[in-house]
Every structure is written in C-alpha cells, then in structure tokens.
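Shown here is one chain on its own, the form predicted on its own, set out as structure tokens.
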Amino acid sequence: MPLHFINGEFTRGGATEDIEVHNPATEGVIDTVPRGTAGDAETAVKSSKDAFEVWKRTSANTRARMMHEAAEKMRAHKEQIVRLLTLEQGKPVPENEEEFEWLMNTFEYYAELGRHERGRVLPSGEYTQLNLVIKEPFGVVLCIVPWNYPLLLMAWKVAPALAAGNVVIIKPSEITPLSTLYLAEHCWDHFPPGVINIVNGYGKEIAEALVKHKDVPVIAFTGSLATGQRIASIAAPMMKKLHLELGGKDAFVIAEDADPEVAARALAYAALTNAGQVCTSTERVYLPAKNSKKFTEALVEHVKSLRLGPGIESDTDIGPMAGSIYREKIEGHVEDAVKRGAKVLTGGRRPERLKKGFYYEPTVISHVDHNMMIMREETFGPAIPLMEYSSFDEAIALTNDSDYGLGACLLTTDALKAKMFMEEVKAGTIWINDPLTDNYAGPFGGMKLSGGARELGQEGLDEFRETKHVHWEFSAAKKSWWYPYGN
C-alpha cells in the first residue's frame, strides 16, 4: 500500500483509516492510501520549513541538476508511470502519454529557466548606488492537485516552484494519489528530505489544515469555484499568496468559412478530451445559422464513430469518468436542457454494453440557450451543445456571456475575424484553428471566475517569487539631507 511521502520517507502517519483508489473503467479497487490527518499536516510542514532553509540557499545549477535528474528517471519509467495512471485516471493510453510528455518537459524546462535570472539591475539615481531588483521564495507551497491530470498539473505548480528556491507539500486528489506516489519512490529519490513532501487524504482534513497552517504562505490550486472560493476565505486573513485555476466554460465558435469536416474533428477533440474532463473542455459551441446543418451533420457523424471504452485498451477513443458524482451531474445537465426544448442528436445515456464503469456515451445536443445549466455552469463531461448566432459579432457577445474566462476557440480562414476575436473575448487563453495545444513558454490561466493564476512560462515562475527591491549606496558617509533641516 503506497503510505504518506514526508522527510524523504514513506510513512502512515497517524492514519486509522485507508481510502480506496477505484479503477473507473471497471469500479474495482486498485489500491489503499492512508487518510491522513491534521497531526500528519503538521509534520510535513516541519519537515518541509527545516528543508527550506538547506534548499533556497541551494544553487540554481544544482536544483536544475537535481530537476533534471528526475526527468531522467520519469523517461526510464515511463510505461509504468503511463499505465497506472491510466488504471487510476481512465483516460486512454495516448492521452496519458501526452501527459507524462508534460510532466517530463515541464520538470526541464524549469530546470533550464530557473537558472536563467534572478531580477534585474536598475539604473541608479547616483553613482555611488546600486538598486537591484530580486526575486526570492516564499517557503513552503502548498500544491492541490486535481485528478483530472494528476502528473500535467502537479508538475506545472511543483516544478516552477522548486526552481525558484521553495519546498512543496502536494495535497493529490484522493481518487488518483498512486502515481504521484510512485513518481516520490522512484524519480524524486535524489532530492533533499523534506524538499517534496505528500500527504494522502481529503480536502477538509488535510487540505484546509495545511491551507489554515501559518507556515504555509503559498496555495496553488487548481479546481472548483466553490473550493477556491473557500480557500480564499480561509487565506485572506493571513494574507497568503494565492494562485488558484477555477476552471472555465469554454466556447468555440465555428465561422461561416470553415470546412464541416475540420470542424467536426476539432470539436469533438477539444469537448471529448479526458471525456470532457478538462478545465479548457470546449463547453459551448457557436454555429453560424446560414450554414449550421451541415456543420451539424459532420459533427454528429464523426461523434458516433468514437469508441467508448476502458482506456487501456488501445482501440479506446473516449474513456469513463472519474466517477459516479460526475457522470451524474453530466445527467442532470442534459435532462435540464431537454426539459427545456434540446434535442439530443447522438448520446445522452449511459451505454448499455458497458455494465461496469463509469460511462457515458458521448453526447451532441442542439437548441439550447443561455438559460439553461450545460450553458452556464461547468459541466466537466462528454457533451456537446449547439447553439446559432446570426452575425459574428453576435458569436463574440455570447462567447463573452459567462462568469468564466479561461480559455476559447475559433475556426477561421478570415484574419480579421481572429483578429476581432482575439482582442474582444475575454479569456486568457485564445485558440485559433488549433484548439487546446498549450506552449512550455506560453502562460496559461483564466480571467474573471476562472481566477488569476499563470502557469507555464516566465509568469509561471515568477508566481512562485516575490519581489524585492535593494537599494546600495556604496559610501557609508552621512547624507546632506538627513536632520537637523535647518543646518
């Protein structure tokens, strides 16, 4: 049974109780963790406050060394890092080998990135002066992982900050901790006691005691609104640094001049992704009216062809959900639409040949609007809701018409469609003929309700870095404007 990673060692802690990790594509058990408790919370960030002292005074050459080294081994790896979190996660094996890419690459490039500055020098007022601009660790981060991409989204939050000289506790999604365990027992081996630290069990037993805890000045998060809203209540007092990814309701608008075909495909990729568990899932999608049946036609046609099943198997194009509660709410959106006038075209039910998992066949629905919930809310599942727009500029109105702003999509062979939509939609993510394709050096993160945070890139680093300004003057003598004025 893996156990809590703390000091450089695996331990249960103070558990009494196990959870169960659960295969979703057959419902069985995988594995136990320990649940751990507040008394376990404490002592991780012991151990992680006496690793920082010994860390952020390590060189950036050595900490790239040491991040390296982890890639290294994550490659020898692979396949068993591949298949576990498939067995843990569902999706299918290509999309968590695009995963583990992520999770690799990330580690170097902020490897190489974390050596590369530090601040900057200013020009003095004097000559005699120096003012440096630094940027330094906090201390202790605080990483709360989703289990949508456990390893991708882990990584994007753990290694930025390591490379600017912090420690991490990471909080794993109880539904998928195995293979960040495993990645702590064979590739984070090398690295001092204490630096990475992982503490097993739910949100309000751990989470918010190590979100509560005053040596903890960082929390990265990445999920819900209504979590990262609790854990800004929590933090606001203590003022902490807080970087928090609260998801989205991303659209996708489809122009007059796009090829139904192309359309077809990069629809059903960017909403059926992780069946549609993505915080960047296209979730709203705009057709033109002139020509919507046919875009409508190759859409449901290319839909239907896909293969539901377990993700192990190599012919699986879309696999289960993460479990029950969300296929559920997937349901409740569906069945509210169709109360109110949608049409399911293709899906909408659970497939009758898979009697075990936790499946939902992929879905495209027509005639919905605003005011229904798979419009408005995020509904994180394999759906597809259609809806027209008349002008183009209408297209971009009701792209903006949300409390969410993380990322959008547009279809286009007309530049200054993407120009106008590019500078009038606000998100912080805009994809032109190339949907949900991120860049190591590009920042991704969301505005409005999605929250603030940048990960990737320079902004990705410097998240993790606070600011400080030094000011040197050279001449220790007493200056002509000190006191008393009158002299």
Contents of the next structure:
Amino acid sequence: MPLHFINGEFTRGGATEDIEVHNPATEGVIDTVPRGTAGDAETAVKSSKDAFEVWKRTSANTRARMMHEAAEKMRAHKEQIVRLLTLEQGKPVPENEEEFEWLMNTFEYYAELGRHERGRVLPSGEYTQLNLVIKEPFGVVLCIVPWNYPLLLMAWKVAPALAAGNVVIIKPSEITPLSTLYLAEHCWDHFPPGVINIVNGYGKEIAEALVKHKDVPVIAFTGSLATGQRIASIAAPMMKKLHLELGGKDAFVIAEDADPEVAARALAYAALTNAGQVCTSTERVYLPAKNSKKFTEALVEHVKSLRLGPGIESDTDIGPMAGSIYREKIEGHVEDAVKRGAKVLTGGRRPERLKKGFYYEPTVISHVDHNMMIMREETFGPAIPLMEYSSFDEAIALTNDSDYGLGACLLTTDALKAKMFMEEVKAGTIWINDPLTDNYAGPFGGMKLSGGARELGQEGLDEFRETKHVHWEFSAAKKSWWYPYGN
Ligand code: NAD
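Swap state to the form predicted in complex with ligand NAD from the form predicted on its own:
So here's everything in the complex, that chain up top.
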C-alpha cells in the first residue's frame, strides 16, 4: 500500500483509516492510501522547514542536475507511470503519454530556467552605490493538485517551485494519488529528505491544516472555484501568497469560412479530450446562424464514430469520467437544458454497452441559450452545446458573457477576425486554429473567476520567487541629509 512520503521515508503517519483509490473504468479498488491527519500535516511542515535550510543554499547547478536526474528516471519508468495514470485517472493511453511528456519536460525546462538568473542590477543614484533586485524562494510551497491531470498539474507547480529554491509539500487528489507516490519511490529518491514531501487525504482535513499552517507561506492550488474560494478565505487574512488555477467555461467560435470537416474534428478534440474533464475543455460552441446546419451535421457524424471504453484499450477514443458525482453533474446540466427547450442530437445518456465504470456518451446538444446551466456553469464532462450567432461581434460578446476567463478558441482563415478575437476576448489563453495546444515557455492561467495564477514560462517561475530590492552604498560614512536638519 502506498503511504505518505515525508522526510525521505514512506510512513502511515497517524492515520487510523485508509482511502480507497478506484479504477473509474471498472469501479474496482486499485489500492489504498492513508487518510492523513492534522498531525501528519505538522510532521510534513517540520521536515519541509528543515529541508528548506539545505535546499535554499544548494547551488542552482546542483538543483538543476537533480531535476534533470528526476526527468531521466521518469523516462526510464515511462511505461509504468503511463499505465498507473490510465488505471487511476481513466483517460486513454495516448492522452496519458502526452501527460507524461509534459511531466518530464516541465522538470527539464525549469531545471534550466532556474539556473539562468535570479534578479537584475539597476542603475544606481551614485557611482558608489549598487542596486540589486534579488529573487528569492519563499520557503515551503503547498501544492494542491486535482485529479484530471495528476502529474502534469503537479509538475507545473513543483518544478518551478524547486528550481526557485523552495521546498514542496504535495497534496495529490485523493482520487488519483498513486502516480505521484510512484514518482517519490522511483524517480525522486535522490533529492535531500524533505525537499519533496507528499501527504494523502481529504481537502477538508489534511489540506486545510496545511493551508492554515503559519510556516506554509505559499499555496499553489489547481481545482474548482468553490475550493479556491474556501482556500482564499482562510489564507488571505494570513497574507499568504495565493496561486490559484480555477475552473473554466471555454468558448469555441467557428467562423463562417471554416471547413465543416475540420471544425467537427477540432470541436470534438477540444470538448471531449479526457472525457471533457480539462479545465480548458470547450464547454460552449458558437456557430454562424447562416450555415450552422452543415457544421452541426459534420460534428454529429464525427462524434457518433468515436469509441467509448476503458482508457487502457488501444481502440478507445474516450474513457470514463472520474467518478459518479462528476457524471451526475453533466446529467443534471443536460436535463436542465432539455427541460428549457434544448435538443439532444447524439448521446445524452449512459451507454448501455458498458455496465460498469463511470461512462457517459459524448453528447451534442443544440437550441441552448445562456440561461441554461450547460452554458453558464462548468460541466466538466463530454458535452458539446451548440448556439448560433448572427454576427462576429455577437460571437465575441457571447464568448465574453461568462464569469470565467480561462481560454477561448477560434477556427478561421480570416486574419482580421483572428485579430479581433485575440484582442477582444477576456481569457488567459487564445487558441486560433489549434485548440488546447500549450507551450512550455508560454504562461498558462486565467482571468476573472478562473484565478490569476500563471504556470509555465518565466511567469511560472516568478510565481514562486519573492522580490527583494537591495540598496548598497559602499561608503559607510555619515550622510549629509541625516539629523540634525539645522546646520
Ligand atoms: P477540487 O477543488 O474538488 O479538488 C482539488 C484539490 O483540492 C484536491 O486535491 C482536493 O483534495 C483539494 N481540496 C478539496 N477541498 C479542499 C479544502 N477545503 N482545502 C484545501 N484543499 C482542498 O477539484 P477537482 O474536482 O479535483 O478538479 C476539478 C476542478 O479543477 C475543475 O473545476 C477544473 O476546472 C479545475 N482545474 C483547473 C485547472 C486550471 O489550470 N485552471 C486545471 C485543471 C483543473
């Protein structure tokens, strides 16, 4: 049974109970992890604090070498990591292979960025002075991770935090802790004890104890808006540094000039990858009213051809959802939409063929409007709601009519439309003709209720560094402008 990983050792800590980890494709139990307690949080923080004293003084080159070594070990364990991810998370193997690439490359990318610079020199007021801007680590960074990309979203926090000289406590999702614990055992064993600690358990229990802890100055969280708000309400009065990546309700606008075949494939990929459980999944589609029929028909035909099944099977396009509560949410959104006049064009139910597992058929639904939950709230499931627009200005206004601002997609060959979309849409990432493709050097994050944190790129490193200004006068003589003012 995988345990907590604290101070370089695997331990049950004070747990008196275990949490079962399920395979969403079969609903069977894969393994268990200890249900962490507030006492375990305390032990982890103590170890992290001690480790910080070592890690912050470790040279940037040594830190970089250890991060590269971690990436090398991950590469050697690729097959096992991808398999474990598929079993505990559910998405198809090719998608987990992609997640694995992100994991490894993020460690390599930040290994290099972390040893590149740590501040800048300013022009001083006098020749005898030196003015420095120093970037330094905060200390203990708590990394709270969700279940949809357990390793990628962990790496986007852990790698820059370590590269900047911080130590980390990882709290994986209780739904998908196994792949992270596997890394501790096989790929991170060369780091000094306590530099990476991992605790298991529920958010309200062990994670909140860490959020409240006075010796944890940074909370890096990816997850739902409600949990982000809860964390902010606890941490803000303590003036902690909050790094919040929250939900989304991303729009995809298809311009009139788009090719229906390309649109169908782009939309299906953007909305159905990971069974729609991507924070940047397309959750609202806007089609030109003039020729919406041809786009709709091509999309429905393509979606009907996709195969639902266990992620571990090689011909699976779409895997199960992560759990029953997530499937109930999409069912509620589809039911609400239908009640208000929407039409299900395909899907809209659990598949008859798959009796076990949290499956939901990929769903295309038309005649929706912004009063429906499916167009306002995060659905986080395999649904593609289609709404018509009559002008491109209206499409932009509809895109912006959301409390969230994570990402937005456009398909067009019209450069002016692309420019308008890029300038006018309030979202952290704009994808034109290539939905959901991220870049290591390109900051990823949201606007509005999606949270303002940035991961990846230089910005992703700076999130984990504090800025200090040093004014240094080389002459230690008294200054003419000091007291007394008279004479
Ligand atoms: P969640 O908020 O339920 O849980 C995320 C993590 O927070 C888990 O580890 C959980 O144990 C922990 N947690 C729960 N309650 C807590 C509390 N009171 N205090 C501290 N920690 C607590 O989210 P989820 O269901 O695991 O993930 C899905 C959500 O994540 C979606 O809303 C999705 O949009 C969002 N997400 C956002 C991004 C992004 O980059 N913006 C990326 C992926 C997922």
